[in-house]
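This document opens with one chain alone, in structure tokens, the form predicted on its own.
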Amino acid sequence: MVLSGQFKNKAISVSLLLWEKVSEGRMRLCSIYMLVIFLAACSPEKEKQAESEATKTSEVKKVPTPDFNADSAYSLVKAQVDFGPRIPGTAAHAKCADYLVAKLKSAGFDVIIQNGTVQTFDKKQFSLKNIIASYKPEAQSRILISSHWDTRPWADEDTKNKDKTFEGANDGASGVGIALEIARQISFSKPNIGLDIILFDLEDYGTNGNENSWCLGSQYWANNPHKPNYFANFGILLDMVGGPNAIFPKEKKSVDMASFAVDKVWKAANEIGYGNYFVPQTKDFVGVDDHVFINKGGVPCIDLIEYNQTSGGFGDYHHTHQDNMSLIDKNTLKAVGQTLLEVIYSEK
């Protein structure tokens, strides 16, 4: 059948109609199917898809934590012994200040000396020397680790020869040589956060009963701060962290004032299998120590410091002439050193 002109022009006029509805509908299907992808792109459920994917992508590649080396760690224990007690004002003192400075710089850290001048609870002034190392100086997130690097001058707790030297080993070289065998791992594998090393002067140079007469330099820090504003997520002590089966409670300071970091230090100890050391009891034992002018300084801080179990105080060697070379303990200088770089390569 042919169509006449006029029906063949009314059926062209209706097919361009139909056509352009057609068109029109499947122009609008078009739009409704975008919008669905892209709602569907902006759905809670994509958007925590994106997210994870940028943290993913963003993230840093945790550090392997290294090994501490407990014969390292020894050695620098002695070397310190061996220029005899650190006593403030002595060639001994003089010397190994020095020592350590080098030993830091070597290590790759940015090392300077806190100079300045204090009283004594005897009216003597000594001009002390606060060492402070820093890893990444730059870094917002950082640990502090710290310990005294002073002799007491007198073996006072003794029953004999009360007013001679002693050699100091535990009783502050035990800790800073802990200190010394981290940064010089940290030179080998680095960690990704920052970290702050200070060794406090005449914190031993105290008299019973003023307990201000005691951690003059980390006193003198607190008020003096190396850096303008300065802040670390948290800081440790290391006190007498040296002697032979140490063990170390959560010292009750500790707890009242940084909580947090006492459980990451314990937490870690005890997963890579050092709870033996690190036991889960609460004791109230110390007066008063570095870690308590750091908190007051504005870092959250702990102190880590052994315990006699059986006295409830310190060590029997504590200020006598028993605190020597034989009393060190490579083991557990291990758990402590090994467990405060776990701390350190698991802090983000």
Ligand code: AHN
The other form holds:
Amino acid sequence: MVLSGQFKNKAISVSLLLWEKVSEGRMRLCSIYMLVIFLAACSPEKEKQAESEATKTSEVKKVPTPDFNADSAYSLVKAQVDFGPRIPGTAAHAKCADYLVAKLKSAGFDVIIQNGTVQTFDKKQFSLKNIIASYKPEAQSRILISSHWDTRPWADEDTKNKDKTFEGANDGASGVGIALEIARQISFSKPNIGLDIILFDLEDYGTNGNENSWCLGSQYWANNPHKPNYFANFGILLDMVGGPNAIFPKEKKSVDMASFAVDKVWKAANEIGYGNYFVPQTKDFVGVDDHVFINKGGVPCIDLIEYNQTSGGFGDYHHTHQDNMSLIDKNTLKAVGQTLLEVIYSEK
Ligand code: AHN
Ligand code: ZN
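Next, give the form predicted together with this ligand, keeping in mind that what was shown is the form predicted on its own.
The next block holds the full complex; its first chain is the one shown before.
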């Protein structure tokens, strides 16, 4: 008969105790007690119960990180672009919202649309739709992944056709595509922690020199949280995450506001071989982005955003007609998506 250490000790101390009683002359009764206690200590049910107690009190088992499918992510980016530019107030915008909600629901997430009315810098009113999807809404430990799903109405950084629309394949759709592919992977392989995906509306209807004219969706959310006392361990904002040979330095505001999350994400990327994308330099090149308001809403959040080393700012395609599907590179989608999955499946 093999006894686990814990039960051996218990059995010995019980035996000693009973021995005293035996010496008091109540031998028969004690012998029965001893037999019962020994049998109980040795029973396989007891051992199993002890093992499961141990797993409950220590760590839950790590679920292996699934493979991020870059082909799937690419089609999820293209599906958005195929609706046409997702400009607030247009049919493409409304249809794309329905599509995003359906995709997140089909991955088993609880989805709500946060509706609100906002006014833009040019005094137009829009009904915004922040799309908020939750996996394991009851879990205390959770991560927030976020991106904006609207398209800027003008290619005003281009040299020609500045007042015309553009596809917004990288600026908007790339981050959303990665988030949707993460949701799809979670539907197959369930991580231990909770996850929220927030797709913000009306990020890109801003004007230079007026920081509060940008990010109207995340500003609305910061002032009207979708749940009272909502909190996540940290957030990761995805902005322009699909360009070829993209470089993601540690964005300065992210380092200032949530350095622990920057460290975690850059460490994960380097561990799985994406150190050529996630470079160690800190760069101060983002005036404002949704992460600023997510932080104001109480969640420490970082911005994963492409940096152009030549210009020292955003990519040349930014707010131009070059921001179309031909810019989207599956290798970059993979580097970002796989890094995020690694972070999500390693979080406790
Ligand atoms: C500014 O241009 C100040 N912020 C831009 C944030 C942004 C726009 N990201 C994508 N489009
Ligand atoms: Zn933009």
